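Only one chain is included here, represented as structure tokens and corresponding to the form predicted on its own.
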Amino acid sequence: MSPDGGPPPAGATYGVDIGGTKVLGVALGPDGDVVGEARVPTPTGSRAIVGSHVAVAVAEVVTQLDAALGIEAAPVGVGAPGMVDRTGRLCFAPNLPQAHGVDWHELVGGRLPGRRVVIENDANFAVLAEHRLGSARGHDDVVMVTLGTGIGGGIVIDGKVQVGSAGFAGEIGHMVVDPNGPPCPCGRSGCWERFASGAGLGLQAREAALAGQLDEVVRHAGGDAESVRGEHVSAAAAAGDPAARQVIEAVGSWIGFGLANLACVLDPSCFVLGGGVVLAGDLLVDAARATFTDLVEGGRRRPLAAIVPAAFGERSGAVGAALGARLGGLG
């Protein structure tokens, strides 16, 4: 049965977003409403944790949605992080190294027999959701920036999601913005996501905390500077701590820096900011807008792109995956 006790929604499709910390699934009704949700932690740990374990987590989320909604064999879209090629193989994912080289169609499809399964990069699905149903409706040229454990990107040009020659378009988090910057899980140093993602927020806050700053943030982390994470900064900032607010503004400025560079290449009319970092609120988005305006080529002489939070928040990738399951792909 559906959560409200009524009949299962006819024509519902499922979308599953594989993240660095969680596997999130939603059921999307025919009118574009989210009618169910399930999540499990992303398998992590030893080298024995491989892509098959992640595929099992995807199947578990689907099973939970089936049980909650009383649906059988709903089509499933799966958004995977990293460089997913046109065949559904994960070639490289810095924040999901245990799944390198896996064929998602084979692994996930084998655990979901009798269903149509569509596999794409998670940020491509996220921009599909926001373009068709969310904050970017009415815009034909859009860049989605997913600010989670890392940074992903989705690109819409002339109303169509772009994937590039091999399927790797949108890996914007690994633009190098400071060659002397901190090391990145991708193997290089100074990638944009080291400064502007959830992990980047936590990294900058821990460095400040270990230097004897951010006392209120450390208190939110249980008194241990080594344990400081992005959510502790957000909580302290929401409580009015000026030092925490400065850290969030600095991250927002790094976001605006990257957006200004992307505007020079892609000239979108709308940037959509999604992922958990956006939960930091207006302070972060306002800082991104201000820096973008200062740095973008042409400044106020050009039509400034809108910079808006994702309508679906952390659900964008999963909602887009469910929409992709309905469309049979990116549309």
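Given the form predicted on its own, corresponding form predicted together with another copy of the chain:
Next up is only this chain, free of partner chains and other molecules.
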């Protein structure tokens, strides 16, 4: 959404990604190179994520970038989690119920007077970055899957980021893949993100730990199976722990399962995997690819979509937001 118009800016633009643990900003030069970076922790506490605290954090990141680059009034793109409508209002976010109804445009825009501010769902910006500048360059039909605490999605069709009738397309983490699966904060059960996200990795890791299969990992986590987190398992798998590798492969397989469903609906030529979970590396991506190939309809007779990690890693959303600030929206 671009509240004002005008020609594309000649200098740098900023992109800020509001994440679960940090608010990450980048400055993007006119040639698409990252020329600055800043971050602050996401405000925590039961209701602190709501609106104004986050807006302050976004403004702080912008001030840091201004100081580092010695410029001012650069346009700012802001990527926000959840179902963000076409006016920048947060309609619904399973992991941020206390923020329902927050008007990001008003709150963040109010802290950044005199600037062009563009607000979008974070994964929509992430796919913009990967499509224009990253791993999905050259593909006209792309699905970006951001594997963080939950799963976000961005969709490019026919070369254009598509957001759906109300702005809520790409909420792919809430496809139900097993009606008998675990309950989801969204109110349903068996959503894809219960199995394939960071939360899914943690859940499966703790199950394996409680079953006595991850003793080494549990020791690293402080001795309590309930304390095992995804990053402990990723580290143990990278070090060769067979049980940890099994957990990572199981999560990768669930990722591939969902990609096969998405291929049925959208038939992209490229899936980009982003978010922190992808830091688990080749083991995870290879497992996703193997299950996808096995499960996708007509798998032995159709061109198989590429499945690639995000070129910008954890920065896809911020880079896309800066690109969105340049374009005045999603292009």
